[in-house]
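In structure tokens, the next block holds one chain alone, the form predicted on its own.
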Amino acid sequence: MKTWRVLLLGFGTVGQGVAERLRDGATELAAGGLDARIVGVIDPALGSIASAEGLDPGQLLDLANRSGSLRDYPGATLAGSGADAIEAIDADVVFEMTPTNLVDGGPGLQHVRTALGLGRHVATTNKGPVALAWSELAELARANDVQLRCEGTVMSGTPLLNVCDGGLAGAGVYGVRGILNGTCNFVLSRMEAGVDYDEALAEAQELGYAETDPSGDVEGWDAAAKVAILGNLVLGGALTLSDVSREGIVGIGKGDVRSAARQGTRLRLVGSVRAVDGTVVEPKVGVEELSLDDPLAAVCGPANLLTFETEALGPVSIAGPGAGRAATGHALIADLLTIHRQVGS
């Protein structure tokens, strides 16, 4: 059995979710034929360490939570950062988990470029590189005969992109439409209950659904990035973030939500994109007034739902969590399993 040497770029919420899955799910992963060994962790706050013999995920979690530093890991060597560390640490797969930057993609975009250029497989939860430079990165992966996987960039760990390579392969997917941002959906749901926008957003922040700076969510940037990713990976497009028509929920008030309810409709932030004669068209994110028999209208709170329009099966919908430590960590493990199955030893 091949042992996959994994380098973790980031050991925050997602990186620790990966470690927890490797620690707690070892039996299930082994049953699936997967043997993974963490050989390096690069984190600007907790420290950067490496070990060819492998770093125990339980010990990493203990150090991160107990002392706030990985530098005291027994027998590990201190490592550099960024591209230098990717080059220096002998890994088969790089998990890129740095924060999303939708302006220029950095530093995650450079991390992904470096890893692919070195012939390393990459799995990322970082929407920036995939939304801004998918065509370039996909070509770089092909040129170096490695894989670039990004299940966790859309709907976290809910099986979605990998499903298109599996059960929906050959089904003729020609469109996708869904609720792709849990923060906005939570805020709109709370306003339906009579809560003002500012109060609903504060609740979302308190519950961890929204960041301290929620602009990426409420202005529609997060959902727009996901639409670009879906248009490219599912429909075969070459979109960038700038191609997506974007509108968020800023400016939507409790009165707007209640007015829709009186008319028997519901406001939701919806992202969609479709393909016509092989051309990807109409990538957009915006507030839509939905009839109550629309499946998206039934999605409340922070949940996500995406519907694939297919020629063979008609509409196929997948619902699940759009964020979370365990779910997003699982997405990276799912990507590694896909790489393992497709590449093997």
Second form
2 protein chains.
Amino acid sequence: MKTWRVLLLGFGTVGQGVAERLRDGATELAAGGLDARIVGVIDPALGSIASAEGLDPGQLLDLANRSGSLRDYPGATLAGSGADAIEAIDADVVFEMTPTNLVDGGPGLQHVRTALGLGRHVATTNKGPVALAWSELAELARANDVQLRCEGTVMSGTPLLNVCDGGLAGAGVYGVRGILNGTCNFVLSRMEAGVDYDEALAEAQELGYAETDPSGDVEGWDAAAKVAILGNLVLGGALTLSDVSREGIVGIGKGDVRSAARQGTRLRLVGSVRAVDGTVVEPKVGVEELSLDDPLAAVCGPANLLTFETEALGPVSIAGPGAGRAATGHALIADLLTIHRQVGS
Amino acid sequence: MKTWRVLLLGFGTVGQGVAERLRDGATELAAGGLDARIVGVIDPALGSIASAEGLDPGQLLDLANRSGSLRDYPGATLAGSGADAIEAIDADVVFEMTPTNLVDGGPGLQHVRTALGLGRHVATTNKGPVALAWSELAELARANDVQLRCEGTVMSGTPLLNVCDGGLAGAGVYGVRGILNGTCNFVLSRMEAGVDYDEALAEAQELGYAETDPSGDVEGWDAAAKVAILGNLVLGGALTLSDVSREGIVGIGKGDVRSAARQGTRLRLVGSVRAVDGTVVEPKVGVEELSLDDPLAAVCGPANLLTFETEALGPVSIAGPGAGRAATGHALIADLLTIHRQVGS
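Show the same protein again, this time as the form predicted together with a further copy of the same chain rather than the form predicted on its own.
Below is the entire complex, every chain and molecule, led by the chain shown above.
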């Protein structure tokens, strides 16, 4: 059994989700032939440590939650940050889990570039690098004979991108269409129940679905990044975020929602992209008025659903969580398992 | 690129679906590193032929549809049937696509036994062998170091079993629950629209959803076989069909459907099975009264949907076709791709 040496970039919600999955699912992973060892954690708030012998996920979680610092981990060496640390810590795969920056990719983009350039496989939950610089990064991965995977960028760990490499391979996927932003769907669902836009958005923030600055969600940026990612990863495109036609839910009022209901329809923020003769066309996010028998119309609250249009199977829909600690942590484990299978043990 | 020599057992709807996928998706499959060559076709009606150089899928389809016989395929040798033919034709993988027999497994069970015993990988759409003799066959596959895969036995080619090996691996799946029989769901849906049971069943037969003898569907046998398969393949059980508690839709009247509707619920034939502490428990099929916000209640007509209960992701639902020529044909291609990935090229 090959031991995969994993470097964690970020030990917030997602990084801790990974540690929990490794702690709780170790037996199941070992049964699948996978042995993963955390050889380093780099976090701006909790500190950065490394150990070639491996860091115990349970102990990392304890330290993070009890002392708010990883620096006291017995026997670990202190590590630096950024590119230097990625270079210094000898890992097979880097989990890039820093926050998404959709303007210029932020530190995450540099992390991914550095890691791929060093010949490390990368799994990321960060939408920035994949939505903004996919072509460059995919080429860099090819040139260094490593994989760049990003299951966690769309619907957290719900199996989508790994299904396209797996059970849907050969089915002729030619389009995707989905409810890709839980905050917007929650707000639209609440407005259907008679709540005002502002009130619904405040509820979403209270429940932790929306950020303090919700513009990334309600202006459609988050869903547009996911459309770019799906167009690239599922349909073989070379999109960047600016290629995606984008409309959010800002400006939608209770009147619009009520008028849709009167006509037996529902408003949903839908992201979609298609391929025609091998060319990726019409990447877009917008509010659509859906008939009630459309599976996307049935998605209520913060749920997410993606439909693949396929030649062999017709539409295949997958519904699952769009966020969450364990769910997003699973995404990285799933990506590592795919790398393990594809690269060989 | 490894060439996989494939023997087709059966060249009816499913076998022809495979040939169509190989003909139409050859480029896509080759891009995934897969080269499949049909080295034999065994069919009781169309005749049995073999060719080590490979049989062209398009030409096989033409012959089957134009002359009703494969025997005129230029350059092919005539082959026998059953175990002798499986032994005589040198193949890497056998696609077992004969009709399901849930009483004793029928010829399909013998085919699978023979093929595994000869060290051939097997992919099957035949529920009989897997629902009746999984433990024996899985052991036989292990002993001969080959794979036995059966994506097409549940929801045709909709990615389910291959997702458990793929994107859901490590997610801690502990239960499955779904609408697994399109005929029953169609009949219940039509009864909601005010149609009588007998009339709805006749419609299902006219539309090709139900067999002339619909007892396998309406008495719950088909769904029960799928529950046994899911319990074995997804949860690691050792179930046979007789372990599944089974109830069909026979005896459900318009009054029952109407009374459910008055209470804001819907009747659905639900199959489910769970694992508790590693033990598979409560495999069952029965009519359940579901609240309208249950995703299974939203499944109407001949559609199918399966929900995986997972530790990491909560519920993940996959909806897709439950039948169809191209869809079931894809199941075997998907299984071959999984074998290709797991066994190596």
